[in-house]
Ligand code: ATP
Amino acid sequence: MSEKREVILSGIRPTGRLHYGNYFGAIQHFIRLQDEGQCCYYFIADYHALTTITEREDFYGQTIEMLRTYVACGLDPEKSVIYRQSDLPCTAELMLLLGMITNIGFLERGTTYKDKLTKLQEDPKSEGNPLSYGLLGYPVLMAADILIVRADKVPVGDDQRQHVEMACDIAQRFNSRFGDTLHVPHPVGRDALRLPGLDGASKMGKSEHNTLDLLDEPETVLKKIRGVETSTDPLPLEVESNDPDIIVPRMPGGVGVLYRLLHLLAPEEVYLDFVGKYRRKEKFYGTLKQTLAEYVSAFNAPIIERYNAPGNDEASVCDFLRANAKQVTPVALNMVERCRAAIGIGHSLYRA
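In the form predicted together with the named molecule, what is the structure of this chain alone?
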């Protein structure tokens, strides 16, 4: 490859099984960038997951399961550096340094933080977790994840767009204060995906319990898709375009996610056929659900097979985690040292 390789960084929290939002919002881009030969760092964000827990959880077990699913989807630990966030503890040091120059008012404008604040104000018992210092500081930790490897691009879904923008702001603030030290990444493109949940909520999410998962077996797929609410759909909506970005948001809750999934998985003629049925006010949701369930199960089948393949077990995951953590550690430590020097603390004496 003659052009300079881009540095790519992204992570996923081990808060449940990987779902279709994770795949089409993030993982499919991870794989494409890996296969283009870019310099890819993909991590399991176990520190970030701690803002969600209400009691002790098996993050280790969930991390291993997620890494086996990464591999089953096509991520290759020989081509991408795949690691656990907590195996790179110097990220926490960079977060601390960045936190010193980050205003509280700036963090209070974070949508994740604001959403949780609103929920708690409406119903103090709605969330198991209090508003923690960690949740307010989530964007600072994410900035540290990104900046510590000097990432150029951060492939994430639309829900994470603001956090990447915040990382750019934090890097710029650091540079203007202490000199040009941190590399400012590209912001997330406007075409980033936000897949709705099976319950019709605006986002499918592990913590929302409204997901269609990559490891779901055909029976579960059918049950979940049959359960999508379509009865309240006031047919028809006038839609003039075949572009799903125009059609889907106009469709109410459950219908929107069925169409979005069909558009992602089925050949165009199948998708357009169902758009036609929608316009003609035909009764078709039973067939749509059945057809979609078949496409989903066909998509999941090879992933499930590779997930269970010999060689994709805990021992092999631990082997590549160890090797890959060794690869990313010097890159990250170098960045932390440069920041320490820029601020004036000076290099760490014990790390020398």
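Positions refer to the first chain, counted from 1. Just so it is clear, the structure is predicted and the values come from calculations on it, not from any experiment. Take the two forms, find the largest set of C-alpha atoms that superpose within 1.5 Å, and that set is the rigid core. What changes on going to the form predicted alone:
Asn175 is not among the residues whose C-alpha shifts by 2 Å or more between these two forms once the rigid core is aligned; its shift stays under 2 Å.
Taking the rigid core as fixed, one finds a CA shift for Asp145 smaller than 2 Å between these two forms.
Relative to the superposed core, Glu282 shifts its CA atom by 2 Å or more between these two forms.
Now show me the form predicted alone; what you just gave was the form predicted together with the named molecule.
So it's only the chain below, everything else dropped.
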């Protein structure tokens, strides 16, 4: 008798082009789990993206581009169930049911909500609507995403770990009131590498406009890397405690990301040669940027080629979205019906 496969769930918001932070922080882990034969559900969190919306955006177009990039990177819609959050409307129904047993005080302890509340108090004229119902209820929607497919493990970065823990709390609260209905997942750290931004910020992110994108052409790559701030006065090298193999210059600006990227993409001897130049305080930043740009463009080239391949066009993406939505829908509907029955509403007559 074969061992039951674990159900893995993760998602990403369609808020712009995928970049190197996305790849090394998430995508490569998605591909590894897929290739290990796990039952993987990966969804595009277009509902979650609405928590920051201030005007109409082309989330559909961004979703298609993101999925084409996923496939170009190696995510296989035949091995993984890849779907849009909004193509599973029963998730919203489960969110409503879970929201009925979730206390406001519990949601107000969410760090994302508290951070945006603090920013609004500091700057009342800040853009967006950080105090929306959608933002406050973000953890409930995320709980619905996780619980509706009976996920066993949810690989997330540190910034999302609290939301998964809140999902576990909500599931346990539901079960304690209505009986053992929801499967409680296990939050799992991705052990992800967080890349600094090209501007020297601690994180590469779309909203910070400091990314190196997976679809950047060589000219764009070189322009972005040449624009990275460097210093003529190197500081002592230090080894990060969480990864002793990566030596990062302790200095302002974006030099750290140059070394990180070189370590990830170039042969070890090339990386160590530039570490030596740094230690000797040579003048080498121009050569470093040119060399790194060549390795980045070489990494991007096959992704761009597969992105533009005939079998990875919009029509093909829509086909597998429809097929995968049909595959996950029965699992999701079964879970919603179980919750309805547990609460006492009974099964949906519409879906009967």
